[in-house]
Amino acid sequence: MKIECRVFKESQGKSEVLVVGCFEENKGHLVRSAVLDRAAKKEIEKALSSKKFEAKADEGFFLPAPFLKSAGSVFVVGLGKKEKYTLERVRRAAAKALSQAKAMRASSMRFDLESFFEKFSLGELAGAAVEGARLAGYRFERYKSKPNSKQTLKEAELVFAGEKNLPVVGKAVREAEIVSEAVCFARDLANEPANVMTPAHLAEAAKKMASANGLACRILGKEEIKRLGMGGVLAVSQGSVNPPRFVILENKVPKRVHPKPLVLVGKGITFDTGGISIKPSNDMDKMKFDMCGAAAVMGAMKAIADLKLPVKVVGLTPLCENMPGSTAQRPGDIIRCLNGKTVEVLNTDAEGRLILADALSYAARYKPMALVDIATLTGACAVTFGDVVSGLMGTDASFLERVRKAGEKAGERFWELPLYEEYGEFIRGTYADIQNISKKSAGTITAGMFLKEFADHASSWAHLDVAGTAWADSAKPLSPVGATGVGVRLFVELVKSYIE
């Protein structure tokens, strides 16, 4: 599907579907639309007054419009109350409109940006609309002999008034296309089956992406990982025939706005059986998604490079497969991580924090201005927040607020959990410095406390637990079943926040 932005002129001809946004408290809001004629506006007003359509958020109303010169039909999308209006509602409206147009087997769709104009600029609205359409239209059908999706929609137009707005809207559309492509790249990596997406394959995918997008890429193999002393990565991977990899991605920034880099760390367990502490068989197939953190970092690095953002960013992704082979680590084993701290492995299914421990320690060599890790780390986080919100923890209140705001702007919500000192006692080791699971409870928080032991070199550090949001068991407005690509858009917004 081709997406274009255009200044609306009646001479452009008819589109099969015209998409219009409408607030609950309309109050003449549609008057500013140049695309709708008087008859169309009257029909929408009639529907609102009769309560056939109340314009609540995500509500849709279909209006055949043979009287309208610019479109064969109108699809009105509810935006809810103005006071609660967000860019996420625009994304969802675009997603809903795309679904409607596909259901009609339309070949063209026109999105009336003017009707969405409230609180946000036309550029912001255009970017959100493109993201909504692109992310909702994503499908992973590589292994289907007969793909289900039949793409009839060939073109989508974003129309607005005023030639002077064209450069701003055009730039926003281009940036949204880049970010959406990066999210879809991350989804593709995570949706691949584990027999294909091994640590070596994932590392090669990162290398290929880096080459195509102007990123520096270095891949460490098992021997170099061993020489560095990454005991966590080695221990987790030792039960698998697939050796580990450690991927380092860096963008090239001729003129930095900050002397120090932002370092992103992503958990990359390409398949997690739980090891000797094996998981139940039910839903174990979903454990191919245990590398969604690494996929998010790789996707974000792709977008950051393509957008040419003037902030130095480093992406670190430790990649392993956690298997219960004859050489696998055992409950009770003691390992030494890269920063010298020792860990009692009481549960081999708490493996993500072990590889992140080495990656966070490795980040110290960059002397980062800020450090963020993202991981499908704890089932406890999914129990707490479900698939609606991700967990957020860290050491610097102002940085955590920056991360939270970046997520809010991107449409990815995070909620902070405390890292009080008392929780540290829950993971104090009997025979080593610390242990990899809690002695009591608070599974998500104590996992954060564990990681804190290896991020103490950074003045600003945040931990993102996306165990409940990294993949969807049922279709969502912006993604089908499977990997969601959560984290990619947040990271892009986070980097932008340092420029602004």
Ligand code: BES
Contents of the next structure:
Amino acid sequence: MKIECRVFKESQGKSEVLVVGCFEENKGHLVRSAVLDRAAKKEIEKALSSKKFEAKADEGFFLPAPFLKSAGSVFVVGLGKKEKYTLERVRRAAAKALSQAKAMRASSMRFDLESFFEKFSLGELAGAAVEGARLAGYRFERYKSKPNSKQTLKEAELVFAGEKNLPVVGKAVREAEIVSEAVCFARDLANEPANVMTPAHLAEAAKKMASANGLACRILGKEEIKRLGMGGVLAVSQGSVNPPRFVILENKVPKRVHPKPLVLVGKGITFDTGGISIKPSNDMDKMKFDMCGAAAVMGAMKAIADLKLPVKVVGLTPLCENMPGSTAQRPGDIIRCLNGKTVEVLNTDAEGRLILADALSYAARYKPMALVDIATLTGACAVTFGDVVSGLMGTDASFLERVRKAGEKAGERFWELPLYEEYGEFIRGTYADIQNISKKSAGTITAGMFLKEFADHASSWAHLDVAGTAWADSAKPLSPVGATGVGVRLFVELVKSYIE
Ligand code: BES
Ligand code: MN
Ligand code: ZN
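Starting from the form predicted alone, produce the coordinates for the form predicted in complex with this ligand.
Once more the chain from above appears, this time first in line as the rest of the complex follows.
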């Protein structure tokens, strides 16, 4: 599907579906529109009043429109109260309109952007509409002999009034396309089954993406990983026939606005059986998603390069398969991580923190202005937050607020959990410096405390636990079942927060 933006006067012919937004306060009256004249508005309002349409958020009505020359039918979507209006509402409205248009096998639809106008600029609204449509329209069907979803929609058009807005709206649409494509790239990586998406395969996918997008990419193999002293990555991968990889992605920035880079770290367990501390078989298939953190970093790097953002960003992704082979690590093993700290591995299923320990330590060589890691780290986080919001932890309060705000703007929510000093005792080791599981409760926080031991070189560090949000078990407004690509949009917004 192509998405075009045009001033309505110049839009092309008739579209099958016209999408019009309506605020709750307007009580079924269509106030602003780039398309509808007085008479057409009257006709639609009359039809709406018989349907008791209240314009609540997520409410929508489909109406045939014989009275319109420019459209076959109208989809009126409720935008709720103006006071509560957000870009997320616009994304969801666009997603809903798209699925409606698909359901009626339309080949074209037209968004009346003016009808969404309130609080935000036309550019912001256009970007949100594109994102909503692209993210909701994503499907992973490469292994289906016959695709489930037949793509009938050929063209979507965003229309507005003033000619002078064209450049701004056009730019916003192009940027939203780039970001959406990067989210879908991350989803594609994560939705692949683990027999295909091994550490080597994932590293190759990153390399291919890097060369297509002008990123530098270095892949460390097992020997190099050993030579450097990444004891965590080695230990986690040692039970698998698939050797580990460590991928380093860097954007090329001719003129950077900050001397120091932002470093992103993503957990890349291509499959997590738990190792010798093996997981129950129920839902173990979901552990192919245990590389969603790495996928998010790769997706974000793609978008950051594509958008040519003038901030130096480094992406680090340790990639391992956690298997219970005869060469696997045992509970009680003691390993030494890259920064020299020793760890008692009391549970081989708490493997994510072991590979992140090395990656976070490796980040020290970049002297980052800020360091962020993203991981499907603890089942406890999914228990705490469900699939509604991701966990956020870290050291520097103002940086955490920056992360939270960037997420909010991007349509990804994060909520802070405290890393109080007392929790340090929960992971103090008996025979080594620290142990990889908590002595008592607080599974998500103690995982954060563990990582803190390896992020202490950075003045600003944030840890994102996306165990509950990295994939959807049932369809969400902006994502079908499967990987959501969470983190990509946050990272793009976070990088943008350093510009201007
Ligand atoms: N990848 C899992 C965490 C996970 C579980 C994410 C379920 C999403 C859904 C992680 O490696 C893990 O197994 N964590 C353990 C830690 C425990 C042994 C301290 C967990 O959460 O049970
Ligand atoms: Mn695990
Ligand atoms: Zn895991």
